[in-house]
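A single chain comes next, written as structure tokens; it is the form predicted alone.
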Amino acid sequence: MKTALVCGAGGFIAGHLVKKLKSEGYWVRGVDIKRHEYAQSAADEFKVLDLREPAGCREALTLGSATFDEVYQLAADMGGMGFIHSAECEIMHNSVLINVHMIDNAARMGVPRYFYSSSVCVYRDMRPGEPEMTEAQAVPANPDNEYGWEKLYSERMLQAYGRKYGMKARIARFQNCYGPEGTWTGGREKAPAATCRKVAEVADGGTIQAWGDGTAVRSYTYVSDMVRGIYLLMHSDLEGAVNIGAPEYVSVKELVEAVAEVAGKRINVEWVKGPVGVQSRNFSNERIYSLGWRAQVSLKEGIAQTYPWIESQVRAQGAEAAGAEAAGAEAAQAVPQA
């Protein structure tokens, strides 16, 4: 039987790459700072460790006398745009640390086969509609934010680690994720899950508001895509960085055209001024097309499976914040009157 530590395993992706390496028959020790949020973890163990610190990640990486198999690093201080652009110096300081501790720790404990979740935030803002961009053409750099700039300093490290201690490194540039379990609420969700709430919370035909004017450009990838890439590069004998996503290119104003179809409602959108990133994002996936790899869940078949679960959320919450004001109400009666 293989073994795999997962590090961030109380996030999203990562929770689903537990289950999909559980049906592969392997031994699976989630790890995170926390556990996870909306689903029991499908991992055999897990651990709540600070991976910042080298003490929590040489634990991780302890399997008695063995050596996991294969390490899979998704843990990361991260979020939507809010999150991205008001955070710089959070994401920087906590990421950068998990990293260097956690490459070092399995470099020199010996373990064969590391994975790393990069982002095409590593990438150049882009017009609609410019030619693809590949994987070498990340430099020269010039991300959009901090966390782009992380990422890449983040490759390079596995890279040299890789080629002195003979580690297989994997890496993936990871474009929007979405699906059910994923942060939803909060100021750190993403656009497909933030759209999804904006509209359960609204009557039918109602109003929501949106950063920016629509026009942005961008491609969604469904978990299950995400995670069998992963899985496929993992196993590959692809070098470098490589890039997964889908290759349907949607404004957001069609995102949230989508979300409302699948809701069923007619939504009206303000658009309002906030952090929207860059214009466009169109990139090559040549590398995994190699692998046999192409996404199998069009953005309406995802927000189909998305959008009930985040409109259960959204319900749970309401009732439980009407129970406890009802709660609150019926303690405020009970008071004796002087």
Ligand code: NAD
Given for the second form:
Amino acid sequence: MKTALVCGAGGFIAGHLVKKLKSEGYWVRGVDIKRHEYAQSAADEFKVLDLREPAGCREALTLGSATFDEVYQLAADMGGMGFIHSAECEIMHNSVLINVHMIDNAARMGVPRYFYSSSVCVYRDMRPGEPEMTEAQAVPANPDNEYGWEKLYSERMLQAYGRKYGMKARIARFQNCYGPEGTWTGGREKAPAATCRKVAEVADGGTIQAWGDGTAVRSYTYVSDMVRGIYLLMHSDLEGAVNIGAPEYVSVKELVEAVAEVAGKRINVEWVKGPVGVQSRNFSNERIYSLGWRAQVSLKEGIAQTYPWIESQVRAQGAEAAGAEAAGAEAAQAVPQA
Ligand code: NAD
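Got the form predicted alone; could you also share the form predicted together with this ligand?
Then the entire complex follows, led off by the chain already shown.
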């Protein structure tokens, strides 16, 4: 039986990746600094470890006298644009430490195959209508944010260790990924989850706030497509970074419309000032296409899976808050009056 270590397994994409690896017959150890908030982990074993610490990385990688066949590194201090712009130091400090120690220890311990989750945030801003950018065009580099710089550095560090230690390095640059069981509240949520939450919170005909003017262009990749891409790439011979993303580009305004349609609500948007990120995106997917990968889930189909899950979370949170308020009122009534 093949063995895999999945780092960041208490998070969104790695949580789904563990399920994929289990369905492929792997024995899987999941590691994260916290347990998954929204799902029971499918991993055979789950360890809570801080991967910024070399000792945490060594414990994660130790498997008796054996070595993991495959390591998938998806742990990162990350979130949506609001978080990325407000927590630059935390991102650069924490994520770089995770990657420095994971790569160094994995290579020294003889891991044969190592996957790293990079991001299309490594690319510069684009104008709408610009020709597709290939992976090689990330350099000369000018990422829009520090999160992108950290990813570029970690990509290069992994490649250097891969060359020196003969560890096969596989690097994916993810487009925005969305789906159920991802962060949907608390400030780290990304645009699709935040939009679903806001639409779920208002009544039909209500108004939500969104950052920018609605014209920024993105593509959104459903999580089942993403984990299929990760798995294919990991088992391929493709060296260097590989973009993984759906070719369907939409404006933020169109994203809101897609969510409103699935929710069956008329939604007004008040566009407000906020950290929008880059204006446009348009990347070549030719490298991942060369492996036969194609996104199979359209934005509408993906939102139709994601919105009901977030709506149920919003309802559950509302019920919990109402329960806590009622319990508080009861407790207050029970306090003997002086
Ligand atoms: P996520 O936040 O849900 O998962 C990341 C996990 O890493 C979290 O569970 C977190 O607790 C864990 N982690 C953070 N610090 C840790 C530490 N010190 N030790 C151990 N674990 C730690 O994020 P995600 O959306 O699942 O992203 C997974 C990977 O994909 C990340 O590397 C991210 O940068 C990359 N990525 C994601 C997207 C996206 O749209 N979601 C896009 C591009 C790249």
